[in-house]
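Below you'll find only one chain, the form predicted on its own, shown as C-alpha cells.
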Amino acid sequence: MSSSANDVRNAADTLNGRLDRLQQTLFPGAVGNTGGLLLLLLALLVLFSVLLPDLFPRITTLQAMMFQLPELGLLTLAMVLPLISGGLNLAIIATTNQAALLMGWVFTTQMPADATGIVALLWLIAGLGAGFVYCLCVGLATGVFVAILRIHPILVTLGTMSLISGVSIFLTRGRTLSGFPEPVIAVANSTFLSLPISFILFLVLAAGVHVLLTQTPIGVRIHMTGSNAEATRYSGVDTRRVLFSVYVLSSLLCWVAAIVTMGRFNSAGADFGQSYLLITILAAILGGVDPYGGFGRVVSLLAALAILQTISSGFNLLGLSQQMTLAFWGVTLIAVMAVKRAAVLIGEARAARG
C-alpha cells in the first residue's frame, strides 16, 4: 500500500476517533458543563444577594445587567466562531471600533441635521450599510490570508488588529464622535416588555449561531475543521471554504456590536473596549469551548456570560475598581486552564493504569 493510501486511512481513523466526541458537543443529550455553570451563577446570585440585600436583589439590577451583556456578548460570538474552527480572531475589537467610527462619520458629518422621514431613513440605511460594507471586507480579506493563503490566525488577526487601530486612531486624533440618530440610540437603550431591545437582538443572534453550530452543515465541519483540519480535508471537506465562512460570519457580528455599542454610548471611538478581547477568551474558555478548536456549545457560553455579568455588577456594586474585575477575571481564566489541563492528565493517568 502506497504512503498516501497509509496517510488517508490513518486521517480517517483520527477523524473518526474524533467524531465520538464531537458528538458530546452537537447534541443537546451531550455531556457538558452547563449544568455546573447554573451551579456557579446561583452561588454568586446567592453570594451578593447576601452581601448587598438592599442593592443586588432588585429588577432594576437585572435589568441593568441585561442593557450591560449584549456587547460583550456579540463579541464573544464573533470569538467563538474562529475558536471553534481551531483559530482566533484578535482583531474583533479592533473591527468593532472602526465600524462604529465609520457609520458615526456618516451620521455626524454626511446626513443633513435636518434631515427628516424618507430622508433620514435613507441616510441610516446608508450609514450601516457602510459599516457592514467594510466589516464584510474585513472579514474577506481575513479569510483570505487564512484560508488560502494558510498564514496562522494568530499572525493574520494580530495584524489586522495593529493595522486597523493605527489606523483609526490617526484619522481621529484619539477623538471620539458623538451625536447620532434616535434609532441608532434605540437600539442599546430601549426595551420592549421590559426587556432591553438590545438583550434580545443578543438573544436572536446567540439562537442563530447556535443553530448555525448544531443544525447545518457548515456547523459540523466547522467542529470537524477545528478538531483536526487534516483529517477534515482528507475526509473530502473544503476546509478552505470552511475557514472563510468562519471569518466573514466574525467580522459580521463585529458589525453589530459596533450597532449596539456606539448606541449605549452615544459615541464611538478607536480605544473603545480594549478590555473586552481578554473577556471574550474567558467567556468561550468558561463556557467548555475549547482552545485548541473543535469543541463548544452556545448554551454553556451564555451561562459563562451570566456569571461574568453577575461578577461585574456584584464588584460594582460593592464599590471595588474596574481593574480588580479585570484582574479576578484574568485570574479565572488561568485558574478555568489549569483546572481543565489537570482534569485531562489525570484522565490520561487513569487510562495507563487501566
Contents of the next structure:
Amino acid sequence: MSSSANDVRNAADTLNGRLDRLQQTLFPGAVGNTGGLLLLLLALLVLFSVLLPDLFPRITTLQAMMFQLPELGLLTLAMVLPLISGGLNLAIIATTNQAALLMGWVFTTQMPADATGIVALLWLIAGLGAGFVYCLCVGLATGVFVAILRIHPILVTLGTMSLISGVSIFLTRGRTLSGFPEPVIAVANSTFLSLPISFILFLVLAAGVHVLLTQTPIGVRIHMTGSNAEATRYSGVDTRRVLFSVYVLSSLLCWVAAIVTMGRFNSAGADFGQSYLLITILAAILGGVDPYGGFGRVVSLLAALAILQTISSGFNLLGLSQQMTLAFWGVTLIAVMAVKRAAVLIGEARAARG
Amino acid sequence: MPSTRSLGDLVFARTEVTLALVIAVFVVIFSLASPVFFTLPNAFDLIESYAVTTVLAAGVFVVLVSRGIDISFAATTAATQYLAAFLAAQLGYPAIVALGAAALLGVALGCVNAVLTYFLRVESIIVTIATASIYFALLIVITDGSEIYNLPAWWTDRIVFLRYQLAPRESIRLTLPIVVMAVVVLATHLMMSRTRLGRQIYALGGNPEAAGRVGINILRVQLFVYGYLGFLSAVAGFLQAHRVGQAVPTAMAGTELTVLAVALLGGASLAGGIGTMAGVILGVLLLAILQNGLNLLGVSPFFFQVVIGMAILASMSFTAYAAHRRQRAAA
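Got the form predicted on its own; any chance of the form predicted in complex with the partner chain too?
Next comes the full complex, and the chain you just saw is listed first.
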C-alpha cells in the first residue's frame, strides 16, 4: 500500500476517534444513540400492542410494515448521503418520479406488448438501464453545480427539483403511466422466505451504505467533507470528487426507489410522493444524522425509520388519519431533540458542580 | 479604483445590479414579442397577482438575514386565514376581532419556532420542517379539510384606492393587495436599513457568536424575526382569501420552496447576514416577468416550473461566478 493511502487511513482513524469522542460528549448516555431510539421503538410497539391487542401484534401487521417501509427507507438513504457530506438533496422525489416515468415509458410504449422470453428480458434490461443512465446523469449534473461551481446544495437542488418536476409535468400533462411488466411488479409485491423482496433489497442497500460510510476511504472522506470541507481540502482530499460521488450515489438510490415505487403502485406520475421530501429529512435527523454534516449512522437510521413506520401503522389501525400520523412524527422529532438537549444541559450542570 | 473598473466589474458588483440587468433584457425581449406586455394595465395586474408572494418573501427575507430558514410559513398562512374566516363567517365576529386573532395566531406560531430553535440549539430548517408538519396536520384534522366560502363582504369586496382611465376599455387600478404589499415592503425595508433592530438582525446573521458577545439579546431578536414572518403570513393569508374569495386549508401547500427561491434569487444568503429588500423585490419581479411574458407568448403554463428551475440555476451560477471574480480581484 502506498504511503498516501496509509496517511489517509491514519487521518481517518484519528478523525473517527475524534468523531466518536465528540458524539459521546454531545450525547451522553443512551439517549440520542441507537439504544435510545430502540428503547423508543420498543415503547411504541408495547403501547400499540396494549391499545390494539387483537390487531397490532400480528405477523400480518409486521409484514405490511415491511412492505411499506422500503419506499421511505430508500429515499431516506438518498437524502442521508448528502446530509452527511454537509449538503442536502431536495430533488430526490422529482428524480425518482422522472426515472419511474422514463422506465414506464419504455415499458408501456416502446416494449412490444407480446414480447416473451429473451426479447422481454432484453426490453426489461433496456428500460431499467435507461433509468440508471438517467439517474447517473442527474447525479453528475448536480455534482457539477455543487462541486465545481460550489453553489450551496440547497439552492442547486431547489433548482434541479423545480426543473426536473417541471419537465415531468410538461411531458405528462399530469397523466400517469401504468401497466408494467410482471418482474417489476414482483419486486415490490412478492416475498422471499415470507420477507418482502423490496424489504430485503432495502436492507441490502442500507448495509451497503453502512459499509461504504464506515469501512471505505470514500466513506471517511464524506464524513470529513461534512464536518469541515475547507480543512479536508487542505489535507489533500479532492472534495470535488467526494461531492460528485455523493450526489451520483444519491441519485442512483433514487433509481432503486423508482423501481420499488412503480412496482408497488403499478403506475408512475409526475407528482407522486411529494410529501415524502421533508419526511426523509425528518427521518434522517431522528436517526441522529447531524444537519451540519459530519455525523450519521445507518443503524440509528433503521431504528428511526422503524419508529416512523410503527407510528404510521399503529395510527392507521387505530383509525387515526394520515394527518395525525404526520403531526405525531413532527412531535416525535421535536421531543427527541428536546431530550438530547436536556441531556447536554444536565451533563454541563454536572460538570460545573465538579 | 474607479478608473480601472471594467464593465464586467460593474455588472457583477452587486447581485441587485446583475438581477436588474437580467430583468431589463427580458422586458425588452417580451416587449418586442408581445404588444400587451409593456403596458400599464398588464404591469398592475402582474403586481397584484404577486402581492401574496411578495409579502411572504419579505418575511422570509428577514428570517434568512438572521441566518435562519422557515419552512412553516405556508402552514401558518393557511391556519391564520382559516381562523379569521371561521371567526368572521361562521361566528359573525367583526373584522377587527377576526383579523386581530389571525395576526396573534401568526405571531404565536412564529414565536414557537423561535423558542424551539433557540432552546433546542437545532438548525431552524429542521425545527420548522417539524412544526410545518404539525401545524398543517392539525389544521387539516381540525377543519376536516373543508373550505369556507361565505366570507363577509368587507373581506372579499374589491377595494380600489385609485382608478385611472387610460382608454375607454383600459384602466389601471390601485387595489388593496398592491397597497398592502407596498406598505409591507416599505416597512420591512425601513426596519432592516434604518433601525437598531435591523442592524441587530444583520449582526446576528453575520456572526451569532460575536452578536451575543456585544450584548445583543439573541432570543429577543429571534422571537421578533420569526414572529414578524408569522405576522406577515397572517397578512398574506388575508390577501390570498381577498383575491380568491374563499378560505381553503390547502391553498398555500407547496409554495414554501417557491417563496424561498424568490428570496434567495434576490441575493439573500443561506449563510445569513446579507441581502436587501430591493434585491428580494427584483427576485419576485424576475419570476413574475418570466411567467407573464411566457404566458403572453403562448408558452404552456406546464412549462413554467421548468423556467423557475432554470432561472434559479442560471442565477446561482451567475452569482457564484461574480463571487469568484470578486475573490480573484481581491487576491
